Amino acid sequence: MSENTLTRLDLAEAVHDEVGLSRNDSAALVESVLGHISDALVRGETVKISSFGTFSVRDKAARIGRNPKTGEEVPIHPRRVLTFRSSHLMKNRVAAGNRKG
């Protein structure tokens, strides 16, 4: 795994320096996209990125799962997980990157 990290302040720079907003322009731009994001998810919806990927809520039934160090069957509680799908695009790009070196 790479040690390099894409953080909100590497976004919010990529968009000064692209487009041309202010620093703090930019980066109240980067947090009014992510905020636009992760309030669709809470509400349940589908967010699709074309040529990125897909995000979704999935609603996971109750189970029992099982101590893998004791065997001891615990009961896992229903939930909410958040899902990525890559576009095809997406992961074409990437298969590509991995090849070049």
The other form holds:
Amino acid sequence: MSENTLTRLDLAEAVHDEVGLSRNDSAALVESVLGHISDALVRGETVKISSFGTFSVRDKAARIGRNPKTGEEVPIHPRRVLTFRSSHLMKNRVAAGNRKG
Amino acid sequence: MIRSELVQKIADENPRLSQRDVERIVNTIFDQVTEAMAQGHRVELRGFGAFSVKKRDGRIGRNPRTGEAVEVEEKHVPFFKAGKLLRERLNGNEAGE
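Would you mind giving the form predicted together with its partner chain, to go alongside the form predicted on its own above?
Whole complex next, starting from this chain.
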């Protein structure tokens, strides 16, 4: 695994180690998992992965924003944003793993 | 969509893999992400998004029932930011440009 950041390559490597598929097939499966999650979200679905977390799409209303540099008012169009709520299991593991001492 | 539906979709696309193998593959991917964050690492999946760990400082909290002051220790929480491509796709730009 690279220094401090996990990437697709590391995930493919883990799949390769776990089920013995070729690295190419493993990489394709990682891509496929991310692709299916993305597609469901684009369709407006909530994606709920038990013991991991929930991805959901929220609608944001239009509002007037301001360019912080120039002070100029700019309209912000209504848009959809993605939020992720981690499961309690993930929260606990991340909290425990990063606890000092 | 829930985990089992995701597994089913992948299994349907990969008829030479057993359902059980697909479950193991999907579990491995999510476990790796959680495990990396438990070690304080980032997970960067271009186009999809990035998982990172954020530190929440310790603070003095209050028991809402009794009003009693309690010390809340610093802690680390998981965080996800959607990638540019996915954000753009969510807003109707299929090409993500």
